[in-house]
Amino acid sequence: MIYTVTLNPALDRAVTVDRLLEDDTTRVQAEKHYAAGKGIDVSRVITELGGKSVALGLVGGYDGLQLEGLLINAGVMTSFKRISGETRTNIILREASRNRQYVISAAGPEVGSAEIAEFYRGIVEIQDMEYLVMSGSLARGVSHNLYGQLILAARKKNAFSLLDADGRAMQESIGFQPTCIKPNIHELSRLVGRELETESDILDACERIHREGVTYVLVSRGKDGLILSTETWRLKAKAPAVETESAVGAGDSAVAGFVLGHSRGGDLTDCLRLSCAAGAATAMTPGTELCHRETVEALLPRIELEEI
C-alpha cells in the first residue's frame, strides 16, 4: 500500500471574482473548497488515476473535519491524527477580468510533542506499507528531523520512501537516505547551495546526492519537463506544449504518477512518462484543481523521452 504524509494540511477556499474593488464590495462569482497539502494532492491524484493510497497527516477542528470529509467523498482513504489546533485555511483568489491569481497561505496550528509521538507511533505500527511519500512543509512545533525518522521507519519495513520537501527539512533528511527525492529546480539549487543554470549543472547536483545514498532524484523543471537520475542512468521527459491554467499541484501530480507507476511494476521509462503526463495534465486545470484521468491518458503517448 502507498501511504502519503502531510504534516501541515490545509482547507483551500478557491474564490473567483470579476475584479477586486478598492473600498467597495467585491462580489464572489464562484467558490469551491479543496482538501489541500502536498501529500494529500499525491493521494488525490493516485485515486484519480485508479490507484489506492492512504492519506496520513494531522488535522484539527471543524476545518479538519471538512478536509477529511472532502477526501472521503472523493474516494481517498484517510487515517488522520486529530490534534487540538485548528487546520489552516488558505485563500486562492482569482480575479477573472485580469486573469490574475492570488494565494494567501496561513501558517497553520502548532503541534504538541505528544501529538507528534502518537502520529509517529501510528506509522511505526503500519503493517502493509510498501511506499511512504512525505511531502511539504512541517507544522509548527515539529522538528526538522522528523522526516528523517519517518524514512528510517520506512526502511525497517523495506518500503520505498520518497521525500518532497524544501530547505532545512530536506537538508537534514538526505543523510537518512530516502529512496527518492523530488525537488524542483529551485529546491535542488538550494539543496546543493548554488544556482543550477544548465542541464549539466543539474546532473552534477544529482550525482552529489547519489553519493549520499539516494537512489533516485526526480527533478521537475516546469515547462522543460522532468529529469530522472540514478547512479548509472539519466532520462528526461517533456510533455507537448499545453495551455497552462495553473501550475499549483503539478509537482505533486508528478510524484503521484511516478510512485503509482513504480507500484504497478513499470520500468523507469513508464514511471517517468506517467509522472510527466500527470504533472502536465494538472497544469491544464484552473486554480488548485488537479489532473483528470482522461487528460493524463491522452497525454501519455505524446510524452517525449530522451536519455541523457
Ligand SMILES: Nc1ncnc2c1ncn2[C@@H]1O[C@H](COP(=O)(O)OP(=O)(O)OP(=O)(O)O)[C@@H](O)[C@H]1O
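From a predicted model like this one, the values you see are computed outputs, not experimental measurements. Positions refer to the first chain, counted from 1. Here, rigid core means the biggest group of C-alpha atoms that superpose within 1.5 Å across both forms. What changes on going to the form predicted together with the named molecule:
After superposition on the rigid core, the Cα atom of Leu300 is displaced by less than 2 Å between these two forms. Shown in the overlay between these two forms, fitted on the rigid core, is a CA shift at Thr26 of 2 Å or greater. For Thr285, a C-alpha deviation below 2 angstroms is recorded between these two forms after rigid-core alignment.
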Given for the second form:
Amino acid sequence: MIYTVTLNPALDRAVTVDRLLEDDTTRVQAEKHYAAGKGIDVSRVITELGGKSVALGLVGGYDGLQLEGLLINAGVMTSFKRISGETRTNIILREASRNRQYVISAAGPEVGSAEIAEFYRGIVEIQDMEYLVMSGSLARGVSHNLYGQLILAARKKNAFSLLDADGRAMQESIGFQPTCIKPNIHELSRLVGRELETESDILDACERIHREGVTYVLVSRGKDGLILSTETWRLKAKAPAVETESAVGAGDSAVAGFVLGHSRGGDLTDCLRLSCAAGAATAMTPGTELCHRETVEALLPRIELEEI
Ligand SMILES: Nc1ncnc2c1ncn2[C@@H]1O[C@H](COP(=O)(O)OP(=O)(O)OP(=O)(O)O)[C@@H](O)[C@H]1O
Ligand SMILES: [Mg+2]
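Take the protein just shown as the form predicted on its own and give its structure as the form predicted together with the named molecule.
What follows is the whole complex; the chain from before opens it.
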C-alpha cells in the first residue's frame, strides 16, 4: 500500500464575491470547501488515476472532521490521527468583477509531544507499507528531522520512501537516506547551496545527493519537464506544450504519477512518463484543481523522453 503523510493539512474555503466593499457588507456569491495539503494531493491524484493509497496526517476540531469527510467522499482512504488543536483554514477569496484572487493562509496548530508520539507509533505499526510519501511543511511543535525518523521507520519495513519538502524539513532529513526526493529547481538549489543555471549544474547537484545515499532524484522544472537521476543513469522528460491554467499541485501530481507507476511495477521510463503527464494535466486545470484521468491518459503518448 502507498501511504502519504500530510502533517499540516488545511481546509480551504474558496469564497467568491462580486466586489469587495469597504465599510459595508460584502455578500458571498459562492463558497466551496476543499481538503488541502501536499500529501493529500498525492493521494487524490493516485485515486484519480485508479490506484490506492491511504492519506495519513494530523487533524483536529470540526474543520479537521470536515476535511476528513471531504476526502472520504472523494473516495480517498484516510487514517488521520486526531489532535487537540484545530485544523487550519485557508481562505481563497476571488473577487469576480476585478478577476483578482487573494489567498489568506493560516499557520497550523501546535502539535503536542504525546500526539506526535502516537502518530509515529501508528506509522511504525503499519503492516502493509510499500511506499511512504512525505510532502510539505512540518507541523508546529515537531522536530525538523521528523521526516528523517519516518524514513527510518519506512526502511525497517523495506518500504520505498519519497520526500518532497523544503528548507530545514528537507535539509535535516535527507541524511536519513530517503529512497527518492522530488525537489523543484529552487528547492534543489537551496539543498546544495548554490544557483543551478544549466542542466549540467542540475546533474552535478543530483550527483552530490546520490553520494548521500539517495537512490532517485526527481527534479521538477515546471514547463521544462522533469529529470530523473540515479547514480548511473539520467533520463529527461520534456513537458508537453499544454494550455496552462494553474500549475498549483503539479509537483504533487508528478510525485503521485511517479510512485503509482513504480508501484505498478513499471520501469523507470514508464514512471517518469506518468509523472510528467500527471504534472502537465494538473497545470491544465484552474486554481487548486488537480489532474483528470482522461487528460493524463491522452498526454502519455506525447511525453518525450531522452537519456542524458
Ligand atoms: N505549465 C506546464 N506545462 C506542462 N507541464 C507542466 C507545467 N507546469 C508543471 N508541469 C509538469 O509538472 C511537473 C511539476 O511541476 P513543478 O515543477 O511546477 O512542481 P512544484 O514546483 O513542486 O509545484 P508544487 O509544489 O506547487 O505542486 C513539472 O516538472 C512538469 O513536468
Ligand atoms: Mg513542490
